[in-house]
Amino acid sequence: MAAEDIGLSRRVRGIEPSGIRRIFELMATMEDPINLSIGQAHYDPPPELVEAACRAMRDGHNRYTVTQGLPRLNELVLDDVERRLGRRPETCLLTSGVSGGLMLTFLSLLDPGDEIVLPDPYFVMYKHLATLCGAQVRYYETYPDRDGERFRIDVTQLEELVNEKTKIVFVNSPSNPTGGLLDRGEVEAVARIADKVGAYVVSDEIYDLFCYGEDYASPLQYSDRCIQLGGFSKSYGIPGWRMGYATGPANVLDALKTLQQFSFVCAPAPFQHALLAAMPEVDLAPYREQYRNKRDRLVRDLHPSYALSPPEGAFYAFPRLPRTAAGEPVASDEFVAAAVAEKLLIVPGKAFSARDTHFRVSFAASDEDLARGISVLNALAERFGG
């Protein structure tokens, strides 16, 4: 039965199923797949964090917390942000993952007819949440001008897109799907352009642990109207725990808190207690170095026909599709099907972009699977004309 026949709302009819989740479902049907598609760390959480969670549940921390989360955990998050970025946000709210924080933020800030400016490529959730709010999405491109260059913002284009209808200028650095990292000048420019029209900067910083350069910059450092969304899923290896946070101006965070009261209620209580107990003890630097090495291996060993822009952060790469003898990109559906036939799971770039010229690889995998995946990709490059 068609959606129109069963009375679904217009807002939900405007949302397409996630291409990433389709790959995830395909994986369940395969024997010994090489999974370079999924966006979660391949390692288990630190043992002390798991033990803290078990202890919290045994100690009876299984009921609601206050909506904004445990006050001491909020302070711990604010302390950590201040230590890393040199600026302390006004307040903090614990959310049900960054996904929960995104939904609360979009619903709190966007009215029908408002405009939101998103990067292209972008994480698939962003545009659909904007659709739920009735907002108009406009895109600024971050693709490199030439093969092998870094993904970056065209500041002139962004200035031309932002206007009095713009309510949110959105950034995601490090980026899913590209692994790109905004430099300090780009971050400063985003804050300046948004402030000029009174827009908010919403910054998805879930991958902030996985930065492979020396100078990480956040819009929080340059704008009083920044909503910073961060979390623990990727860095601690706990995506199923659904633990995130939002920081920013108290008037906006109060609205998020009110919405959370009538939706998620609170972030999962035992996991709040676990993070409060274990965060000060856990050293995450070895995980970052492990992923830096995987990044370096991918950059070194991947066939040059993919014209890879070396990822500067996160655990994703966004290689270009191979070119045919005529210089045209191979059709992504044909390329992904060929990869699946070799048991390799990747995500076509059109899941993240108006363009269909790239594909996403996650190097959050074992060294063995990463090596197998690179071998398949290199063979495909030769087959398709590399």
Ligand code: PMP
The other form holds:
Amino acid sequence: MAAEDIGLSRRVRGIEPSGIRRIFELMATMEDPINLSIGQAHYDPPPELVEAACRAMRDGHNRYTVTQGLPRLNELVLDDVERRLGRRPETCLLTSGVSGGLMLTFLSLLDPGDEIVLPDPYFVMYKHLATLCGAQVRYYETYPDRDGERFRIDVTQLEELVNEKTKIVFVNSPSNPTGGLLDRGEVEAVARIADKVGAYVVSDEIYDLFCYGEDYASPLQYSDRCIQLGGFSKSYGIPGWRMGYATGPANVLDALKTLQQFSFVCAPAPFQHALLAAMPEVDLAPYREQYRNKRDRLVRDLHPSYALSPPEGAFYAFPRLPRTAAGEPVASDEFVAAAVAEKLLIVPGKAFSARDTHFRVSFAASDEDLARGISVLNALAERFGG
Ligand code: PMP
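Structure of the form predicted together with this ligand (previous: the form predicted alone):
Let's see the whole complex now, leading with the same chain.
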């Protein structure tokens, strides 16, 4: 029966299932796959944190918390943001993952007919949540001008896209799926451009732990109208716990809080207690260093088979699809199917972009799986023309 016949809302009919979910379904049917399609850390959470969660449940922290989350955890998050970025946002709200924060932010800021400016390539959730709110999505391109150069913002193009209808200028640095990191000049320009039309900058910083360069810049350092979305899923290896946070100006965060009251209610209570107890004790730097080594290895070993912008953050690389001997790009479906035939799971770039020229490789995998995956990719490059 067609979706409209069963009475689904027009809102929900505008949304297609994620291209990545199909890969998960495929994986369930395979034996010993090399899974480089994954969007979560491959390590287990720090044992102190797991212990703190069990303790929290045993100690009876199984009820609701206040909507914004435990005040001491709010303070701890704000302390951490201030220590890292040199600016303390006005207030903080603990959310059900960054996904929860995105939903609350978009619903709080976007009316039908408003515009939101998103990067291309983008994390799939953004455009669907924006569509759900009835907003018009516009994209700014971040593809490099030449093979091997970094993904970047074309400030002139962004300036042209933003107008008086723009409500949100969105940034995601480090980026899923490109591994790109915005430089300070770009971040400053985004804040200035948004400010000129009275738009908010919404900044998804879920991968901020995984930065391989020296200088990490956030729009909150340059804008008084920045909603910063941060998370624990990737860094602490706990995507199933559904823990995240939003920071920003109190007047906007109050709206998010009211919506949370009538939707998610609060972030999971035992996990709030666990993070409160364990965050000060856990050093995450070794995880970052592990991933820096994996990044180095991937960049080194895919060269020269693939045109690749070396990832500066997150745990993804976004190489260009090989070109055939005639100079034509290989069809992504054909390329991904050939990888799957070798048990390798990767995600075609078109799942994240209007273009179909690249593919996403996650290096959140064991060294062994990464080595196996790289050798399949190098064999494919040879077969498809490199
Ligand atoms: N933003 C980005 C860029 C992501 O990659 C993800 C998860 N894949 C999320 C947000 C959602 O994360 P969470 O588990 O905190 O909801």
